[in-house]
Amino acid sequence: MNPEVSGGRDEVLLRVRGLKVHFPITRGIVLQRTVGHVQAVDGVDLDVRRGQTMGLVGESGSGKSTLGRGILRLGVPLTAGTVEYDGVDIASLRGEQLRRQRSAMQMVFQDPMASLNPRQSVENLITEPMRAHGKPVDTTTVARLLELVGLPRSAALRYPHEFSGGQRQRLGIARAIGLEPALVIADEPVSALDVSVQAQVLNLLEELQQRLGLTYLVIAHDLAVVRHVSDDVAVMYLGGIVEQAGSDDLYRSPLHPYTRALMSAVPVPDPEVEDRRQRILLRGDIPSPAAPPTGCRFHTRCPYRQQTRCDDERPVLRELRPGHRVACHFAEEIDSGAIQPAEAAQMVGTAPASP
């Protein structure tokens, strides 16, 4: 997914710096007091290039969806940081200024049935956001949008429950592109669909990107999906980005221990390679964002943990190779083999992973 678009493919359309989303934890019925915070997103830096697709991966509970909603200011209050869209800091906008800016940024939700009003016809669902933003609407506009997503014109008079899951997701995509946005955030766009339908929806997103020059931020937990659609990939763990690189570079040579563990779980369609390759088994579950570990947030599960720094100092996201950034104190040593995993029991197999 790397079409040539006006403005240059290396131009940054979305720049996120130091973004934090902390939800207060309160106690008391009448006199509520704040006793802590859930640090859902805690200091995220992210660049999304114009006309490209950024994949965002990580375990459930890592803060991916909250980050996506925070970027769009969609029901998520920002605690700190900046979100620059085409040079404009969205985090500082309020009221009518924010509403006008939102037409250029749209979202495709994970569950199309939950995001589509069952009492409205397809025509009303697609045209409602367009009317809200003062854009001209007629039957020709609706028919064109339906054709763009591979649905017949007759679908305009039907209701969401009359469609399959894949068709409902196409309706959600049609509603998103109706405002002619430059940026579309897709939150798990195919995870609720059958495998046979997932490829069709992904191919549709790619076709629309090439035709309309869209920029995508695709949130997913399926590494195979992310590899298929993304130009760049960011890996998120417990509210922070731990690694970011070009898709081919990241899958060929991951540097962060967490990314290595994720990649080692990707099945290889070769039985002999699958039997030989090394897997990294992480102990325990992801910690609670209400009480994250000190230092590196991955150190409680990391097989390469070094107590000298990992327990006390949080690593910054730094560039180790051109375009490849990683938040790990000992990424160079781990990559070179100078530091070995602390417990061999956590490693299964004998050959290095090759996803």
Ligand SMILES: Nc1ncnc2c1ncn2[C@@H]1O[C@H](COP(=O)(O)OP(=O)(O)O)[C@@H](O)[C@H]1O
The other form holds:
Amino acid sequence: MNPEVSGGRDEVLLRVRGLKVHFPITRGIVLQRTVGHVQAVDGVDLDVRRGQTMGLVGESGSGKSTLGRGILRLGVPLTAGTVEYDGVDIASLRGEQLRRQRSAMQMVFQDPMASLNPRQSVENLITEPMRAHGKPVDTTTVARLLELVGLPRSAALRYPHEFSGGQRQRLGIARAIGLEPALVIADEPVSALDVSVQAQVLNLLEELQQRLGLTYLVIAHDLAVVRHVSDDVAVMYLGGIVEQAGSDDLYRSPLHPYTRALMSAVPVPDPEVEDRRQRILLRGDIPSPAAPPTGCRFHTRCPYRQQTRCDDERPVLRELRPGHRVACHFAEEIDSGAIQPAEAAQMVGTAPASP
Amino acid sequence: MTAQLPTLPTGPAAGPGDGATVVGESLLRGAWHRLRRSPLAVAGAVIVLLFVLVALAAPLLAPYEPASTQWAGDVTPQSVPGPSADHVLGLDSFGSDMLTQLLYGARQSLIVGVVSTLLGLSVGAALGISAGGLGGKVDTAVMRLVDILLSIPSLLLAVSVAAVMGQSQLSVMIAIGVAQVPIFARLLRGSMLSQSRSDYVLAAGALGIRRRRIVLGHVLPNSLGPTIVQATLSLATAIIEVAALSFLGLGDSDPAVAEWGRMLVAAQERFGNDPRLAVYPGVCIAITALGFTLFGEALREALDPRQRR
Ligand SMILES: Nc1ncnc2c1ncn2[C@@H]1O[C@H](COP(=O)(O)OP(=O)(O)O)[C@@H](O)[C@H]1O
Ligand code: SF4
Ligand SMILES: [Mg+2]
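In place of the form predicted on its own, the structure of the form predicted together with this ligand is requested.
Then the entire complex follows, led off by the chain already shown.
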């Protein structure tokens, strides 16, 4: 997957800056008062390069879906920030302009059954969006799209409930690429599927990327899934990106304590690496985004937490190595081993994970 | 855009999918198959069908003219002639042939039930669709109105309408229909709102399908199930409510007109001596209402897309 940089075109297809999505919390039935905000996404910067796959990982509740929906303007309020698609700010688009823009940016949903209208035949569900965007639809269109996602032509006259989970997800993908999008945001595209078909669907996404030159933002709570498909990975925690790097770089040398904790939960196939590896168990649950911790949002669970700065100063993403950015005040010291995790009881193994 | 569909290579991208072998079956056809397999649904459908046939063919089936009181002389304050060769089910308290009255009563019930339900359904659905589809201020305004209508007991509402419009069959139908408006409005709005929150509506938005098309083409069809069921059940209640309105003296002004509720009321004073006068129309009302209810409930199950056996 090479970046398709041609004719001085910007290498970055999607550029997100300072994106915030805050959901108001209201009280009262007749006179609704806003008593606070769920800060689901709170200041996210993200660059997705053309023709590449950006993986977005984080625990459930860290705001990944909300970020994806914020970028696509899907039923969530944009509190602040800009979303630049192909050099154009789309955060200010409204009504018909926004609707037209949608064909360029598509979404694949987590629950393939729920995201298909049960009363729509396959043929209908594929052609309806194409017609809505004035795309030519002829007798071979549906068959071609079905073949492209590995379904038989005969599927055209059937209904969603007649398919298996994996096949339904293929339908969702066929419907999305029928609009010839350049960017596809896949929100946990395989987490609702049987393990046996997860790889098939991920492979399909990869093959489509190569054939159609698609750019992906793939959301997952599972690092193994993201590693499989991503060129770059962004790690999200409680509404913010805490680390972002090339996929290999991130897996070889994670810098943020949260990333290290996520990694330590995934088994490594290499037994030698597996033995040297640190196991960091995360204490407790992710805090509520309605009242996020002050300073570093991870400080309530961070085993490397320091007396200074962590509690009262919010770390910004800074580039520690080329293309590797991290939001932790003490990333260098943690990386060099100068700072050790506070509670030894949480740790299994002796050597630090990074070389 | 980088992707150009017309130049796409053909052929499967990731090998054959996890093969689907089932033959295509639309939801409606599926619902029909499920209906046929449920004995209660079949029983309900048979009753409903019989009722409709009888109602339509009453003039052919009835041995005599309806509401003809030519045998009124045989009726005494103490007793009404029972079954005989001429009158299989005997006479009613006005001296008409019981069987004829019952057959024509079916016709009456069907007309009142269908017209009033259609009335309630169409006005209620219009309100519900605008509230559920447009949302915001329209929704608030419509629901206020519906709340007010709902806060009045339906019988009182029906009585007021009948009182304003005067004693006639039309006013009975309007009265019953008006009382059903808030029920349909609320039901349809509720299911539209809950459908609106589902993923496929979100997906339709993401695909750039126009709002109007999403509401009318996706949300509405998926919200109709409960409303269709309610309409079927409403036919049953309408038949009973006609009886209630007749009891309160708000029905058609001609007392001899064949109408089951009316017959029940007339039979009341003779219940001690001739219980059959009440039993016949009572059983007719009960069986018909039961038929519609069974059919409606079975329909509810059959229309649920998740219900697959
Ligand atoms: N429509 C909404 N209204 C209020 N809070 C919401 C809404 N959608 C999501 N949230 C909250 O935002 C946070 C992030 O949710 P989400 O984006 O779904 O996380 P993820 O996809 O990473 O699991 C959660 O705490 C969730 O409860
Ligand atoms: S800033 Fe402090 S609390 Fe936050 S991740 Fe770094 S060490 Fe942990
Ligand atoms: Mg999510």
